[in-house]
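Next up: a single chain in structure tokens, the form predicted alone.
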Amino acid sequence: MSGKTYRANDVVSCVDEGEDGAMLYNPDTDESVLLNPSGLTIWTLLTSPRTIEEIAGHLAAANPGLTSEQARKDAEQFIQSVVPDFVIEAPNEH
């Protein structure tokens, strides 16, 4: 995954739950996700293309217990659980 650009994709409709984060819905699939707050975080970078790197230093930066090697991790891990429905691939414009 490493260098590829991701942003949300636009079909996409965010329902934000408050603290108990958010449910996703696309339209032209039927398919809704909830997440939890760390996810709804991820989703806002995600109106401008990120790449896994740069969603992962956000997380880090915003949980002072959080290491570099596990935010890149959870990154991943949120990225591979919403795409292609919910997440696209961006042209790298980087």
Given for the second form:
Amino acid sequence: MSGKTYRANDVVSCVDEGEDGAMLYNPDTDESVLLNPSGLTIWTLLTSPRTIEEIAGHLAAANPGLTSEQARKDAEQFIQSVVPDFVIEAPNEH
Amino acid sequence: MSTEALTVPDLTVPPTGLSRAPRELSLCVTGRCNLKCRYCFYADEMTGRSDLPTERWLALFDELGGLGAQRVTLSGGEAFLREDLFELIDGIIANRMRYAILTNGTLVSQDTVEAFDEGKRRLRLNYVQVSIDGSRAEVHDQSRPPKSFDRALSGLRMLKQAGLPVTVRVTVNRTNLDDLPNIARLLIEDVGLDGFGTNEVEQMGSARCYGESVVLTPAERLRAMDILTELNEQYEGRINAQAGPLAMARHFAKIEESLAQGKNGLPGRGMLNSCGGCLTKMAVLHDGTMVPCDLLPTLTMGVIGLHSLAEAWRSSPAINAVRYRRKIPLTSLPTCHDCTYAGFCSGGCPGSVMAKYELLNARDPLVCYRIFKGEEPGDAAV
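Having looked at the form predicted alone, could you now put up the form predicted in complex with its partner chain?
Shown next: the complete complex, the earlier chain at its head.
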């Protein structure tokens, strides 16, 4: 995962449901996934290509209590859960 | 009758947890049809209303795309009568949605089938549903113009052979009751469908005029329940139903099983909550009128292009009245206050109830177990 860049799949729609988080929907696969507010923050970041390190950096900055190690784990876990239906690898776009 | 006072909800305020926009919509893209079937539920809505032009539908799809709607079902009238149908489909695809089409099948040609191969039209297609109501012309065409059967079956076969996701809806009525085993054989064994769906003619649309010739009598409905239950066993669960005789047979069997176990109700029952559709879906009629469901065409929520769909979705009293039915205990209804089976019931389809009684908060006698058992005379709603 290290070094790779990721970005939101253009075909996916995102509906922000406020306190309930957000729903991503991929009409090509008819799959949907619910995001909590932290997941929505990461999704918003992914409108531009990002590495795991960059995502973890944003998470750590937004959550002062979060260690850099935990932020990286959270970022990796998120990416694993949404690739490839909702987020795609963008190796040459960064 | 329940003596507990019911709170009157503010119908401009949606129920807690309602999404910001509908996930699915039923879109009647035309009021025109090349057939005049004897039990078209939409017939009441066809006259005197014009179809929206292409650009108004495309603008709606842009609005829906922005709201994150996921799926639309295109129907009519006959959807394939619209010359711009594939332009509309491309507008749906461009706005990150999937689609399904309900059709009588008679206008499907090889050109139609090939048109699905362009772009993502095939990928985004959930299904095409064709109406087939008989195993042969003498049955199917009793309720439709001559030669409808041959053309519908040809369309169905073309869609199937092209590998498109195709399904069939059989509307059970007085003219095809005895033909149901042949219909099942045709669709599953001959055409090779995975299965098919069933419902039944209701007293709405053109069936109001032809009622006696098409609407099942109580005795015929019982026979339909038995026939379809048997066929479904024979074909290992490949016949499905959300409503109609097969759905009722399953529901009543569940009640009887529960009663035998000494239960006095089922989870989630006992309220007028049979239809959860309006929590995720709504409909737009061919002239742009927004309604909770195409079976509730008189409950107007607004007009697309003139009113915000997102606002109508959350704040329209018309759709919230349907949603808040689920807060009404069946025992508060005059018809059901003393019913010992109320805990098993959810009141039936609001569209059927409205068509019969012009009331929303009543139960549908078609789904009433007490009437089924012959323990309640008549079918008065109130």
